[in-house]
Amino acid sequence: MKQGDAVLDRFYSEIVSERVDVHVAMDELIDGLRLLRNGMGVEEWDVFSRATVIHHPCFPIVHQDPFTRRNFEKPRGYDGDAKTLDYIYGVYPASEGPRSKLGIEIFNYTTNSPASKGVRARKRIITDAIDAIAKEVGEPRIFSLACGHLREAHDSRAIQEGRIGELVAMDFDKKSLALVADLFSGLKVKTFHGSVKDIIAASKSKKLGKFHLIYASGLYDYLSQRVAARLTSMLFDMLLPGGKIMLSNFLPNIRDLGYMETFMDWRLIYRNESQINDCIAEIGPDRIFARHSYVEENNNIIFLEVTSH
């Protein structure tokens, strides 16, 4: 635990004395926390990340960053809510932005960290997939599970130009769905309230129909392997012939890992290539026409695309 205190003390000293640039101090903090997490036992890290850090004087300094603070406070009761991700996308009212000079500098750092860049790349990749399916298929049906604020729809030319048949945006957060309904009214976007349990139990999936493209951008970061495999199988059943599902997951040992778990209390389930491919374990191989896994350019998020016959 002394090593952990040393990392926090050094950061605090550098910030208070202003002897180093804030971005340099944040680099040292993030790298130090990742090393600590990798070097500590599970129980020791749990105590340090949950109990020690919040009592250190550097904690309120870092929480001048509204992005970090919001996920720690979890006003909607869960990690990575749509408004938290909107900070990464640069979509937020000025009244909810950073207010102090130091807060601005930390905010600029965290929203441009490797993980944040990965989230923006994920949105772009999904946008490209939507536009691609609209070129391949006339007026495709698309399903976004755990849609959040559906920010990719702003960037999709196919959606904005009305070249899709329908995009069904499903989430368990009614506030997110209300905003989606308001933002994309008239653009062939339909909201649907529901959860992973509803899809697995098939209580609502039959009402949704079949799709050319199904994607879940950040959902799998919170699913156990058992639930992920069951859900993937159920989603695959919702594809039209030749349809595709797109899954994504943060990779293990990303650079932001220790910072996210301490100052943001943001704890994900990470998957490597083998583990994300295991998500299709319940789908018969004869039903799969093609599958493809790849990592976005920031090396933080892995994707899996699976196409049906």
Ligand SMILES: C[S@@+](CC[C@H](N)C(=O)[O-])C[C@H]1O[C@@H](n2cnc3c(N)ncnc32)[C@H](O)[C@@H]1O
Given for the second form:
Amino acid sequence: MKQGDAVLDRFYSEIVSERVDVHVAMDELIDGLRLLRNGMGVEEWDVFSRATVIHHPCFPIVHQDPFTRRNFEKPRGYDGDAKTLDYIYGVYPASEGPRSKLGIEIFNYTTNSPASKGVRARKRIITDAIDAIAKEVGEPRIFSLACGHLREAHDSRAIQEGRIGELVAMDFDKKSLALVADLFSGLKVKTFHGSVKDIIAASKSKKLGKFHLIYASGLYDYLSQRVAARLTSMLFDMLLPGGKIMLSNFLPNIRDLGYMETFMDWRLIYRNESQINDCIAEIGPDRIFARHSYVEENNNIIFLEVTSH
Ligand SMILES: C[S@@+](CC[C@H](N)C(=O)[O-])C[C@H]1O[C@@H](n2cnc3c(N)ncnc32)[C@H](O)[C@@H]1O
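Structure of the form predicted together with the named molecule, given the form predicted on its own:
Shown next: the complete complex, the earlier chain at its head.
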């Protein structure tokens, strides 16, 4: 634990004394926390990341960053709500932005960390996939599971130009869905309230129909392997012939790992290539036409695309 205190003490003294640029102090903090996480046993890390950090004087300093603070406080009761993601996407009212000079500097750092850049890259990759399917297939049906605020719909030319058949946007958070309905009314976007459990129970799948493209972005990071495999198989059943599912997941041991788990209390389920490929374990191999996995340019998020016959 002494090593943990040393990382926090050093950051605190650098910030308070203004001896070091905030960016450099944050670099040291983030690298130090990841090293600690990798060096500690599970129990020791649990105590450090849940109990020690919040009592250190550096904690309120770092929480001047509203992005970090919001995920820690979880006002909607769960990690990674759509408003938290909106900080990364640069969409938030000025009244909810950072107020202090230090808060601005930490916010600029955290919303430009490799994980945040990875999230923006993920949105761009999904936007491209929507636009590509709209070129391949006239008026495609698209399903976004755990859609959040569906920010990719702002960027997709196919959606903005009305070249999709329909995009069904599903989430378990009614507040997020209400904003989606408001933002994209008249753009063939239909909201649907529901959860992963509903898909797995197949209680709502019939109503949803079949799709050319199904994607889940920022969801698998919260699903156990058992649930992920079940869900993937159910989603695959919702594809039209030749349709594609697109999954994504944060990779293990990303640089922001220790910081996210301590200051943001954001604990993801990380997957490497073989683990994300295990998500298709319940789909008969003869039903799969093609599969392809790749990592976005920040090396933080892995994608898996699976196409049906
Ligand atoms: C990290 S955000 C991602 C939002 C959006 N897809 C994006 O990439 O910006 C995770 C979203 O998943 C939703 N979510 C989490 N667990 C869910 C579940 N079990 N069923 C449905 N939605 C869920 C949350 O409400 C939230 O909007």
